[in-house]
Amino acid sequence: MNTIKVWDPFVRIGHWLLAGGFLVAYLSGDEWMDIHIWAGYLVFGVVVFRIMWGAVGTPPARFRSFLRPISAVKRHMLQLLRLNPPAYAGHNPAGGWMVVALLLTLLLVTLSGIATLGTEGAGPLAGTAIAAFLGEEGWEEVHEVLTNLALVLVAVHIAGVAVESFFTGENLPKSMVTGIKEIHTREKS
């Protein structure tokens, strides 16, 4: 077994802030609008920071270090179906693309929320053509559809982490807390 330092504090803290912020925003949406809005701004800020960190951050945090061709994703998924996925120092090929899908979806969720707020005369888009473009009902519908897409992606992400952890013997949630990943090497027969 090899132990490596992989996730820097910005990645780890950002990951858990996103998870917590999205959960709070989702649970507070209809009842506690002030909390919902602030949680949404938190998610927006973390997503923007993570996108920037993906360009200039530590090597494992950079998008170019974990975005692999779709052929690598297909190969990884076939290995997973054969119950023999290899371990990766950082994200596996499917996980790398899931990071991008989640970040882009959460960015769109928060922007549609800000646009919805703008239709009500509040927030940075109040009184702008962007807010007026779809109107309150239109932006609310976009926001809801994107939120549901984010929920599906989160569920797939959690399932993927559980499956990868089981078949590789790695404790991926623990590595997102500690920043240290234990990679189990397989003996060749």
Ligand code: HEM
Given for the second form:
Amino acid sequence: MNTIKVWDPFVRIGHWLLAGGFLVAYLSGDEWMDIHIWAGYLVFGVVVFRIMWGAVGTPPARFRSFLRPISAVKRHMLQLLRLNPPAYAGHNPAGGWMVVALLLTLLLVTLSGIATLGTEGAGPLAGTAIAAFLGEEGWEEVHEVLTNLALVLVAVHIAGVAVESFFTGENLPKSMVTGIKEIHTREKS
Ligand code: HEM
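Output the form predicted in complex with the named molecule next; the form predicted alone has already been displayed.
Entire complex below, previous chain first.
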């Protein structure tokens, strides 16, 4: 067995800031608006950075290195159903699309939060046509629906990480801390 460096520090620090920021924003949502807003801006900043890093970052961080055709996703899911998924050096085909779903949903969650703030006369969208477009109740509703979608995706993401770690024998959360993956014989690039 060999080890390789996969996740660069931006990916790793970004991931845990994103996970922490999302948790804090979710828990503070109803009562601590100041904390909620700053945690939301943190999530927004990390997501925007990660999307740009997906274009110009280190090879395993680039979208084009882990976004594979739907046929590869199907194949991976079938292998998973047979309880025998191969390990990948980067994101597996299903995980790769989950990364995109998470990033886009979190982008929309935070943008709708900024629009809601704008309807209350605060933040960068205060007094703009975008804030007026749906009004306070409308943007709040959109923000809540998208947040619920993000919660579902996060739950599926964490379950996926646990299942893949179990069946491939890899400790994926540890790799997201250290950046290092252990290469097994059935590893794919
Ligand atoms: C206990 C909680 C969590 C654990 C253990 C965890 C673990 C992981 C692991 C192991 C990966 C890499 C998967 C792979 O090897 O392909 C990953 C990727 C990712 N996770 Fe999580 N995660 C957690 C929570 C979250 C939350 C709450 C979010 C979003 C709000 C999130 C968003 C992401 C994203 C966007 C990626 C892609 C990383 C990148 O390529 O930059 N995760 N996570």
